[in-house]
Structures are given as C-alpha cells and as structure tokens.
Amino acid sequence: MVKSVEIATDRLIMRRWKLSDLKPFAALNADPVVMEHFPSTLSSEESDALVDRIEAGFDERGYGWFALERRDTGEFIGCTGLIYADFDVPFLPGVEIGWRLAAGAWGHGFATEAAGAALWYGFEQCKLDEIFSFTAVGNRPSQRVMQRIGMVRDRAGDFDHPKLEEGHPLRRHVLYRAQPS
C-alpha cells in the first residue's frame, strides 16, 4: 500500500488527493470545455467516484493520477498520472498516462511538466516498461504534450475505441508509446 506520493517539479506538487480537492476537481469534469474530447461530462458524484477508484489504483499498484496543485498558489488545477488501462484493443492491458487540467490552466506549460513528471515516476519509481497514451483524433493540444514529453506515435496502433458506438466523433484514437530510455 502506497501511504504518500508527492513530486515537486518548478511549479506544482502532484499528490495524493484531499477532500478539499473534490469539489474543484467536480466543476473540471462538468466543463464542457474541458470535457470537449471526452464523451460526456460528469456530474459530482461521478467525478468523486473517479477519485475513489484514482486512489484505489494509488493503493494497489503504486500509481494513479496525481492531484495537481500550483506550487505559487496552492490551488487545485487537474491531474496528472498513470492508470491501469484494461479494454479491448491490442495494446492493453498496460498502463496509461493522462491529464485533465482546468481550463484557466491551459497555455501554461502544467500539462506537460507534470505528464513529464509522471512519465518518470512510471520508469523510475515504479520500473515499468512500457506506457502508452491515446486520445481522440482532434484532439491536438493532448498530442502535442505527448510529443513533448518523448512519446512516439504508433500509427499502426492507432485504433477505434470499443467503448464509443460506430459514428461517434471521438470514436478514431491515436496511438503514442514510451519506454524508458
């Protein structure tokens, strides 16, 4: 069982998460914004149930994704992380990086610092192999912090998610790879 995980870079502290965390990270999952490439919104206590099974990841296998917090502020903007990835497409079951940030935390440089924080913590501390990252086609901003931090696209990786009906318009996934150097 992981009790405590904290990584400083310049600017943030990735953490564990508080209760304090719940409600800001609630309003993030309920900002169309935000959620543009995702298939909905969450409401509340979807959003808290993602932060109970993010902390139970932390508890059983060592990572989850990371309470993001402004070292200058303290303020809560997202999180950054790994997950354990297990749907129907040939590259899984793995384990996934991610990131969610508040919109107001956009165009700073945060995503891509703590996902590169993150990546390390994956190779080093947790001595994995392989992490991958996907997202929807369209969304750019997402692979420019995957190019950014190292990852390689594999288009013959690229895939169709089984989890969105046919037509969908975020159904058509890309595919990046990273290994530890």
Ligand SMILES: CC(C)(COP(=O)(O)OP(=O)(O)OC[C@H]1O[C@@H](n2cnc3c(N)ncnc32)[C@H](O)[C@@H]1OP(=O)(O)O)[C@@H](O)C(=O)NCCC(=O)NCCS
Given for the second form:
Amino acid sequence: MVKSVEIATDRLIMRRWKLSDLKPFAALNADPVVMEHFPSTLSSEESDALVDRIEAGFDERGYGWFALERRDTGEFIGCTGLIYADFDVPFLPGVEIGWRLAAGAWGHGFATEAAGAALWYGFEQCKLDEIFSFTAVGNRPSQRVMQRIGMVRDRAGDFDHPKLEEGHPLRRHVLYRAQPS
Ligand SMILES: CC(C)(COP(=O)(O)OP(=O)(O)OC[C@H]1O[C@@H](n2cnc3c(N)ncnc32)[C@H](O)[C@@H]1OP(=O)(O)O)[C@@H](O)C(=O)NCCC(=O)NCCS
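Cool, the form predicted alone is there; where's the form predicted together with the named molecule?
All chains and molecules follow, beginning with the one already shown.
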C-alpha cells in the first residue's frame, strides 16, 4: 500500500503525519471554537489515538486525513482528507471527505485548496466511485467548503446521526456527494 503519499498544492503540503504534528493537533482538538460542531473537544490522548487510526487507515487503504503543512512557513495547520466511514445510515459504508483546521488558519481558503486535492486523490489515484461529505446542519463553514469543491447536496439523504441521542442539537446532518468527473 502507498506509504509515502504526499501532495503539493499551491500553498500546502499534504502528507502523512509526523510526531511534531501531535502537539498542535491536540491543541486544535482541545479548542472549543474548532470543535463547536462536534459533541466534545478531545483530550490529548484522544487526539493522539485519532492520529494512530488515521495512519493505520493510510497503511490499510492508501488514503486518510492528510496532515496539512503551509509551504511558506512549514507550520502544521490541521488536516483534510478521506476516511472510510461505516455506521448505520443508508449510504454507508463509503468514503467521507473531511477537514479540521486550527482557527488561526481559517479564512484563507486552505481547507478548500486541500479538499479539492483530496477529491482528486480519491478519484484519480484511489479510483473511488463516490465520495460523501456530511456535517451538522448548523456547520455552515463546512458546507461552504463542500459547495466550493463542487459537491452536490443530496437533500433526500439528510439524516439523524445514529451516534447522537434524540434531541441532541448536532444530531441532524446534511449529506453532500461527489462523483468522478
Ligand atoms: C470547516 C473549516 C475547515 C472551514 O474553514 P475556512 O477557512 O472557512 O474554509 P476555506 O479554507 O474554504 O476558506 C474560505 C474562506 O477563506 C476566504 N479566502 C481567503 N483567501 C482565499 C483563497 N485564496 N481561496 C479561497 N478562499 C479564500 C474565503 O473568502 C472564505 O471566507 P468566508 O467564509 O468568510 O467567505 C473550518 O471552519 C474548520 O476547521 N472548522 C472546524 C472543524 C469542522 O467543523 N470540520 C468539519 C466537520 S464536518
């Protein structure tokens, strides 16, 4: 399986994870602003374990959430990429595209730049037939990324996240889809 996958975009290097990413990743996962649309922030142990799962996914499937590094400063700013998703909703199992950036890196188009490259990677390199994205209905910034990279809303596919209890404010999710062009 692909071990050394790396993508260069105009302003970013998308790469597998380094030990030096763990601390800034834990910091963004502990930030309530970044995690507003998730059920909770993560402890540093949970954040590290997430990186372990992402890296195991790269080994197993050849794709995952890429660590994002700014080309101009070398700074780690978060992650964007593809992840295998399998929970109890009609359109899964399948491959989900997602993004999570440090708040200081928002508003520069970095997520959109990385997400476009991740879609390309999924379709051209991994030969996927379809890529999904979903988020809580209130997460407008994330939906704007989906729209900017050309994903199409599947209104009939909106769903209640089965891992969140009834009445949870984040339970209702919107679904977007992309197919190879
Ligand atoms: C979702 C998230 C990645 C979006 O980040 P973002 O910076 O708003 O998204 P983009 O990278 O596409 O940047 C777009 C913004 O940068 C601006 N921008 C500046 N320079 C730009 C450029 N060269 N190209 C594109 N956009 C640019 C755009 O105008 C836009 O700002 P606006 O929304 O105020 O109009 C970010 O909010 C985040 O990490 N949230 C927390 C984690 C999360 O919720 N993840 C999704 C879970 S499903």
